[in-house]
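What follows is a single chain, given as structure tokens, in the form predicted on its own.
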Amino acid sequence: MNSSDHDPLWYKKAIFYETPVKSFFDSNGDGIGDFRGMMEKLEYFTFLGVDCIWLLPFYESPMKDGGYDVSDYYSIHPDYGTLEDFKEFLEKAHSLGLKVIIDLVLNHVSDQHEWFREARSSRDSPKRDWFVWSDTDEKYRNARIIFIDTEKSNWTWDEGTGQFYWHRFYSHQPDLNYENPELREAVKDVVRFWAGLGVDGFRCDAVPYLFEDEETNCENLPETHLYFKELRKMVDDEFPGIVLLAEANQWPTDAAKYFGDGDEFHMAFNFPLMPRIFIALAKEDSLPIVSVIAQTIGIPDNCAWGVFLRNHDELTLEMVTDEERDLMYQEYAKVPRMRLNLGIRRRLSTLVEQDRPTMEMLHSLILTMPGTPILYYGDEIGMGDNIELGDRDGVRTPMQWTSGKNAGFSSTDPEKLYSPIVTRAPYSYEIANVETQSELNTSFLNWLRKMIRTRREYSETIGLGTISFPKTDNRKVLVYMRNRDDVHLLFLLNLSREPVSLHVELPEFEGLKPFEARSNTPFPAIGSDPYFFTMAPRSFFWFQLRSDENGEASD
């Protein structure tokens, strides 16, 4: 099954969840999540109501990044099983109707792998030009170091060879040379590998960095474009329907070129967008959400934009001005552990302080933001973090099953676990677990199950429709339309901690009703005037306008 056996655009109307193989489920005592664990859940992603599973790396690897550090593209990690348990996998999930997207590690290696293990033999190694070398660290001066709190340098000194190395994350990651034809092809059979088991998507992995220029910061260089060009085509000419989604944490317009005419990438991270939103919700204030939504609107049709609020990483902060960051710091991160580089080592539970009314609120926005909804395992039960352990492992803690013991992740002996589990109330697995919020109707989880079903009912307007932002006198409140053909959603945010009344300008709509969408109760008609609002703090409205009281939801 691949994507392209119904509707091409089903990547703009789906929900994603994102997890780590390792953290979800272990199926066989060893205290590390298993693809055969993946398959023993794989129910529980229909009863949450996603479409898409994106499964962080899985390759062979020494894990010194979470297995960015990939060694082997051809091999899953013993850890995690084989390939046939992925095989396996792949087709009980398609069989569900779900999707499955994969990491795709395309800008460097591990020290480990075979190809930089060749490259590193001798200067004469066919592998050499596989790689970047210098006999100096003072090229591409330019170029920032992105692991700041670790990385002194973009080079590392070769002993062997007597050269240095380019890396733009770990010293233990060389990078891969794209000026060389054989290392693109290279990769290229590495997407053939897996888009020939069934796979239906790649999630690309830090691809503004590819090429090097020394005039240049070294990154969204035309050369890094022009590759991704090759690559869609040879997806689209070979596996059709597979989905290319591109990770560039980058300023607005340089984020919204990775789509080219169409013809680059699907989907994009929205960047730009997820760092506003906790800005605004800090300030109190809409516009830096409508402004960056304002920069990010106009791609191609056929492309759309991952909306999340976390991931596996920091929440981070480098594309925002040194003023936001220094209020995201203020704000959410008080402690100097809860930081890392430039960005925030927390989860969502964790950065709002478990407050409810801000968790669903946060959670509407992104459902019916344009663009594609990318959950983060544990963020539907309100998972905490543990920013005692290093690097971002404190967000990459195992899945909290039930209040028994491991979470319900393992059955090893609790001291055997990859990571501990989370114990700090209030979001200790004893408080916050799938078997407990699953029996509790008021439940966060139950709450979000009910509002993706909802979404559902729109996922068409939702996810190909317009947005418009009606004239407010309110900007404590986010108030947005997603509009197409004859089909009119109003939403309304209240951003502030405090009750707050509005009023909303939507003149074109006179005569319409409100209908609340998960209750229909209707509210009055919409007159000339500017339309009343009352909301309690950190609250939010869904509504259909429409004329027909007794119609059901429509799109």
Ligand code: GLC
Second form
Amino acid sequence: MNSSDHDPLWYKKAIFYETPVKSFFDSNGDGIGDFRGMMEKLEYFTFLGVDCIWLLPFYESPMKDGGYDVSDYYSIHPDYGTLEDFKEFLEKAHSLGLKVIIDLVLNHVSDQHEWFREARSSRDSPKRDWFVWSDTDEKYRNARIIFIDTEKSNWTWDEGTGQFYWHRFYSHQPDLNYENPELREAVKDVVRFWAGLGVDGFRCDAVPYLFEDEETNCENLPETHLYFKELRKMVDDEFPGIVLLAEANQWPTDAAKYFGDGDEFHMAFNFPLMPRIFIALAKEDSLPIVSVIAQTIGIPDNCAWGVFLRNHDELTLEMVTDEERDLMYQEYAKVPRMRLNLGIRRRLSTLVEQDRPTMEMLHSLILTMPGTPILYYGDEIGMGDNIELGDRDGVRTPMQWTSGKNAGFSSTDPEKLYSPIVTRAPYSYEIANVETQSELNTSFLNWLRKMIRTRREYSETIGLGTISFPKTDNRKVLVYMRNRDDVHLLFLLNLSREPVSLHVELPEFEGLKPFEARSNTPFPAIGSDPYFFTMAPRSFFWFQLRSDENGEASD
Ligand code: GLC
Ligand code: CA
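Would you mind generating the form predicted together with the ligand now that we have the form predicted on its own?
Okay, now the whole complex, with that chain kicking things off.
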């Protein structure tokens, strides 16, 4: 099955789920998750109700950056299995109706990659120009350093050939030189290879940094956009249906530029929205969300934001004001070990101290915002993190399947696991695990499954519809509508820790009734005065506004 056989806009109505292969399930008892393990657990994705799996890099790699340091684009890391395993996994996923997108790390490679080994072997190497070299480390001084906790410069000295090489991330990750036409083609060949195997798309890593220019901060350059338009044209021509998703952690206007005129990326992560959700929560004020939405709507019709709460990295606070960052640290990272670079290395459930109403409200938000929700593995069971582990490893611990040995992740000795299991109450595997929560009707997992199902009934409206903000008299409540044709959905989220009341102006809907979306319970009809609501702390409502007559509460 290939995505092109289906609805070409499938990604706008879908729900994505991100997971590292390493962390999901270990099939052969060596303590490391693998493709055969993913295969064994495929039914879990359909049980949860997600449509597309995003796999973190699984290529050969020295693993100094979770596999984002690729040393061979055409291979599977032996810990995860073989190319045959991958193909089988893909086939089985497709047979269950699941899509699979994979990580494409195209800004840089590992210094162990053959290309870089060759390039640094001599200044005359034919691969020399595939990387960015300089006699001084004074060039491109306006480019910020991203990994500020570990890197002092974007240049590293190469002893052998007596020049510096350029890198935006770790010094063991030399940046590729996109000025070089051969390199540009070589990266397209990597895409051709995996697209040819039938993957449904690529999550393109670190896209803003492909080109450098002395006069700029070396991010989002016009040449970078041109390359992605070229890449898009190539996949449209050769592999129609393939979806490209951009990781561009940028200010709103710069992030939105990656959609081009609908001819660049199909999707881009909504990095502008993500931190502002948590800011709005801390401030108990809907304004940060409303204003960022205003800045991020109006994208081409064939494009979608990827809306997420957490991922495998720190919760980045690079693109917020200093004041907002201070507020975030104050609220969510009081302990210094919780911080990393300009961010917070914690999971969702620990950020909100496993407050169930808040967890529900936040998921309610990402399921109904304009864009495609992207869930992070483990968040659906309120799994915790481990700040004692280094870098971002604390949010990449083994998936918690059962309350048994190694959380049911692996049969190996606990000492041999690639990472310890989370054991701290209340986030530990004894409670936060799939088996226990599947059996419990009231669990967060089952709550989320139900919400995903409800969302599915409205996926046309939520995925393709517009957003509007009715007038209200209480900024503590985020009130918005999603509209498409004659379907009108009304959402209310009480960001406050206290109960609230509010009036919502709904003049165009006079005479209709709000029907609660999950239960189809009718509320009193909308009259000529503003509609009055009361809400419990951190609670939410999903309504469809309709007349009594028309049947089901779905579109
Ligand atoms: C992206 C990845 C991150 C990685 C970095 C360098 O930001 O999400 O995990 O460390 O790129 O490849
Ligand atoms: Ca294994």
